[in-house]
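What follows is a single chain, given as structure tokens, in the form predicted alone.
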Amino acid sequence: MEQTGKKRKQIRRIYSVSFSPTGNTRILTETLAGQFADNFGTAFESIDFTMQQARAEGKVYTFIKGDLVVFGMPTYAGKLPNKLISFVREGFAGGGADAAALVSFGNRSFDNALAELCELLEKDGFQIIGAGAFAAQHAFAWDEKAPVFRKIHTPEAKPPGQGRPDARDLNALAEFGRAVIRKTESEEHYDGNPVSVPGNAEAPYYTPRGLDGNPVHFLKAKPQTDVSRCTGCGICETCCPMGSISLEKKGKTELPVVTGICMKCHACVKACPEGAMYFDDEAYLSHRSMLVRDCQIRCEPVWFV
């Protein structure tokens, strides 16, 4: 490329930063940090805020310019899990870092969450060069292993976003990586170009409806445990984000209890493999059951750069 005369900005770290329950957003934050990794020459280091640990008080993550992060979460109701927010906003210091940013979404829709981590990013300092949405597997997919699933859905029922992201959504996040590193090597991009995404940072969330199309509430649904088939493994306390699962004692064994805030992420049910987990409650079933029957025709991955 003809030179003339700005100086552009060499990429010196790459990351992959993810808040990401069931896997599926890291699997894009990683293979994207990975495309920019094999493009600059370089290696790039991996982030995963998912745990409580990796966000523990005044626990910040400090970036500078010639950084180069791929920034990915969930889309939980249309925006970015609310019980996340805080530490974004004061967990991540961009120092003028070049940042892409992703968010996954159930095949639904991402609604606003693109815009609102867009705005969470560039007020922590970091400049965004591209910004992308892609469908994976709805985390309320998960309930698919669990006995309650199988009484309420046929077996043709295919939960929304099964198996993405696919090789077709891989491909689309080549082709997003291909445009962000042609805009890293344009004049363009020094110039403070923004990037416009859809969406309002400030809408209120989703409101979840039920079968019958009315307006259906579960903020207080926790995962409940199959008893004959729990092993007391414990593989449910060390994957919940929110720290809210225990073991105690229940007989002759050790059995998990929700003592804390349920987030709905399906880690623990995703995770259990005797498929104990699971969720009961009427009105998050009726929503499952909507997602399911309304959520099937495919949704392609979206990017702005």
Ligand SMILES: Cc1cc2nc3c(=O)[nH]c(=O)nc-3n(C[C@H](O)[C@H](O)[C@H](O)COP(=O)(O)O)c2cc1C
The other form holds:
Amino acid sequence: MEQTGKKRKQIRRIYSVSFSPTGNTRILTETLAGQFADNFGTAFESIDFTMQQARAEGKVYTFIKGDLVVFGMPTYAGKLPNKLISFVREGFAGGGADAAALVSFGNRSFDNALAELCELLEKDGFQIIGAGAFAAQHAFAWDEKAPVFRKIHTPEAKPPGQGRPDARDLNALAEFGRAVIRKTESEEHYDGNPVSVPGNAEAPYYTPRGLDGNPVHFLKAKPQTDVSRCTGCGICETCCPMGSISLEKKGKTELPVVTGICMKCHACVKACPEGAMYFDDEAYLSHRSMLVRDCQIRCEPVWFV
Ligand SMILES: Cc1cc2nc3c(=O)[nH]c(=O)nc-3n(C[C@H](O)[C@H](O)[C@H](O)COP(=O)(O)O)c2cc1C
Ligand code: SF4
Ligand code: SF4
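Please show me the structure of the same protein in the form predicted in complex with this ligand, now that we have looked at it in the form predicted alone.
The next block holds the full complex; its first chain is the one shown before.
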């Protein structure tokens, strides 16, 4: 739709772009892209690069000036998921498009994730017009879906970020959206000053701590299968962003085996219709308990334009 008003920047196409194994980030990016689409009188296109097929060798998503792209990723260990960095570097050509950068986080802290995302997108050729960090349900909360997990591990409280993003978060998201829209309508938009966000894109990853406060290491942890519940349906195999799950014949049934890298994203745990996937790694469980104990105070969303 042709825009009115002298200063209004021409926004022609709107996109939601997300990596979102358990869906929080995608809810946020699509909600914001929907707000932009309503405002500019057009539809938005959703690009979800969670699955490997969307990140095929040589694939490049190309944008141009006049595009407004909401680009979202989750916080992992205080930064972006490290296995995705090379694709975010190689797989997007910003072409001067405006980008609203967004990270979700599980109510511990987004630390340096937003700074890292802004830096990556700028290097890709996007112009950052706004940036925000929004708390959401911690992916580790999905463990509780598995009855066997609830038997082996019973922390006193719910994991952080339960029920989020909630109405208050979505109001803040809409406020952020209105600020971005105002900016597209103003001359300041062209002043070339980068949006300033907290954090340091070069900072190291956050070191997870256990209940006793000491560092814990669970890089090699992988989900287990409760064979008493697994039906061999294969859903977990199709939803792993790393393509690391395959079904293997075990006796009369087929059971999932995690053969490759596991980023602990919890997509398989969330997707399993039988509650058969769970983590039992001691170091991981200690970190999870620490989060449950120490991260209950509500983190409010923050945004910058
Ligand atoms: C491996 C891993 C590491 C995480 N690290 C952090 C963290 O450092 N800080 C935090 O607040 N949340 C952390 N989270 C929680 C996620 O950022 C949060 O649940 C996010 O919304 C998940 O996004 P998704 O639903 O789009 O997959 C982590 C989650 C996972 C799976
Ligand atoms: S999704 Fe669940 S039930 Fe289906 S194969 Fe995987 S573990 Fe088994
Ligand atoms: S196996 Fe690991 S990487 Fe794959 S979906 Fe499950 S938690 Fe995510």
